[in-house]
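For reference, the chain that follows is the form predicted alone, supplied as structure tokens.
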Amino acid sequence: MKLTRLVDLSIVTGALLGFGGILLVYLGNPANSGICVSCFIENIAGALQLHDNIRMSYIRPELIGFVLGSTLMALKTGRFRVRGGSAPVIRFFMGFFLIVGCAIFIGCPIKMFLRLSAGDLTAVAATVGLVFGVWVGVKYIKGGFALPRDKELRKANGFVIPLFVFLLFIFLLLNPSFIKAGQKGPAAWHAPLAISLLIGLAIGAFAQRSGLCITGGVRNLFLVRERTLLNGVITAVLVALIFSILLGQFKFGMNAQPASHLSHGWTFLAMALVGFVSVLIDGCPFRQLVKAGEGDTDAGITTLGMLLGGGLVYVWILGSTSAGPTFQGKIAVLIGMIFAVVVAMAFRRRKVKAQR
């Protein structure tokens, strides 16, 4: 019955996300971005001057609603576990690399199905990365890859990240003068506020309970062969799908795709850097923001990781353009991939042999 009540779960959340990404974008947002967690990491941190492209900075309320949706799901259940302290520093490392790979291919794994959705095959080279990225870094996993194991907090560390959060939403809602909102281009493409935030905080709410993850999917099927995940996620391409053709967004091919390029070899290698780290600190970008908003403090310092990522793709000029990434882009994904292996090596438990 359990296992039934999960699986229901992955598949109304996988819903959410699919019908929800169609439908902000139908309201106002960039054209197959209806949710991308790097974009709008990638606003906020303009938003909070961590960037000077006015053109990407604006606080996206569909992050908010993640946390705080997760938040105050976690507390209604009993949920809400504050721990942490496994590795933070690499964590909030990876958190910046996951950035970096999501910007050379301009999208999270939720806008790389989202995009797929769409018709835009360009995606198609984003997808396999990301699953070769899990492959490689199951293979870690089975060979003894673990980071050091979290412990008990104390309550108040856990309520930080959804603080921070809900103050970025009162600077929303009170637009103070060091806060920067775009007037034109895709910072100015959005869905009303109160919509946004409404559907953030379901999807956060019901990802909370049901433990979706993108990347988590394809981890336990080549992990343990279990598809509850996947059948989430699953379910949000289909669902994307459909109402992604019924609301005529639907644009089937290569060329002239909204925020694309057409240099696969790197989004594939990119996207494989975000399968592969997320693997190793067990969570997508998405589940990174919902594991933070039900405590997880180690989960928190990857996103601040992330948001740091968001502010430095600009102003180090590393995220890619319709012509493709840029040169110090290509480099910092190659650099991303040598710090996860290592990373991955260096956690690896060897196996004692039994003494005679």
The other form holds:
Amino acid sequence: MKLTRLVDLSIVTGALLGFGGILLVYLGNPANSGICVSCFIENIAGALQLHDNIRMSYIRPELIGFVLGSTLMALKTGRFRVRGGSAPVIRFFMGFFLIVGCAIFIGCPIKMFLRLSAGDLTAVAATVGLVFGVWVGVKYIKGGFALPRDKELRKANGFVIPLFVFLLFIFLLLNPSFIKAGQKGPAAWHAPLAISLLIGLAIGAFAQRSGLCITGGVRNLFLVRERTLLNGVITAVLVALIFSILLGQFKFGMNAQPASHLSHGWTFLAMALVGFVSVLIDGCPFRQLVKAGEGDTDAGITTLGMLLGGGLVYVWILGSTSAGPTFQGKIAVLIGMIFAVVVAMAFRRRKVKAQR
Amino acid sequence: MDRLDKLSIAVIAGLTLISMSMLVNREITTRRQDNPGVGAKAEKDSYTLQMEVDKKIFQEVASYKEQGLYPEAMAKLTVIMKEHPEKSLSYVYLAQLYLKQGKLRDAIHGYRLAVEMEPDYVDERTPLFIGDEIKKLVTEGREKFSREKALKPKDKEVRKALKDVYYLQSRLAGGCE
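For comparison with the form predicted alone, would you give the structure of this protein in the form predicted together with its partner chain?
The complete assembly is shown below, putting the previous chain first.
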């Protein structure tokens, strides 16, 4: 009975993600970017002046919704469990590299399937890369990798990130002078605030209950042959595909897709990094936001790392454009891979062979 | 909850209230002092200024172009590009001049360089938008170069031209970039 309910929730969350992603584009978000955690984190970093690209500066209410929706649902259901202390500095940098990987591909795992369901074939290499990265991560888990166990913390710790996010919401409403909001480029493309926030809240709340995670779905399949989360992901893809066709957003092909490039090798590697890191820190960028909302301070630290990444990918010119990845971006992906492998090795508990 | 807790809560509430009041007050004052669309106006002014400066710099090029004196326009443009390498408009003129001379491939490459330097050329919310002009050209280019690619699949120049076309189409399609 419980399993059935969980399956249903994953599917509901997936359907919401797919539908929300397409509807938000229809209502004004950038093409193929109805929901993109990495793009939106970059937008928020710009709004906070962590980078100076005004075209990418706007406090995206969808992300506020994800975190606060999760917080409200966790509080309501008594699942607001405050924990942390599991390799926080490592998680911070993992968060940074998550965004680096996403910036090379131009999109997070959610945008990856939104691009795929909009007919963008350049997302195929990303999907294969992400699955490969998850597979590598699972190999390490089976080989004894585990970050240190988290501990129960005082409740106040768990409210810091939700309060920070609430403060962003206040900034969004009041628009103080130190917050930047671009009037051109992707920043100027956004659905009405209330609708974006409501969709974000709904997705955040359901994701908290279901535990939906794009990489988690694939990981569970590889690790324990369990399909609950994957069903949610597949639902998201199918729903997005249907609504993409219905709302005229479907454009099949490899070339001339919005915010995409043809460097498939680097796309593969960048998303492999995202998949690998997501497995190591137990969750894709979206899942990190949801966990940060439900009191997981480690996910909160990862979120802050993602925010730093959102700023530095512009300052250091790491992110790709339609022309392809930059040299710095390629180097950053490679460094990210090295970092992830070193962490995976360092935290492995190796089996000691029995002495004769 | 002891006395210190109560005091702390009162202090937090008081400080929050003061901060919020200060923020709200400042916003109201700023909005009263400035016009509501002050940011937008400043941006519009900056575009107007930029366009006026550009008009002066490219006056001769525009004039030669209108008279059909393309070699002269090109020569002047080369000088401007050396003096003002930061001017993305040079590449727009370059593209237009190539187009006038029937060099579609070079024209498309010129537009690509212009858009790489100044994304506002494909942003319909800015006064610099020339997306329709570019769109028309890349549609023509895509058909032409796709045909050429089918005939000469290993021709590097044709593949390069198609890459430029795809780049511009991708930028015109929008997205989070």
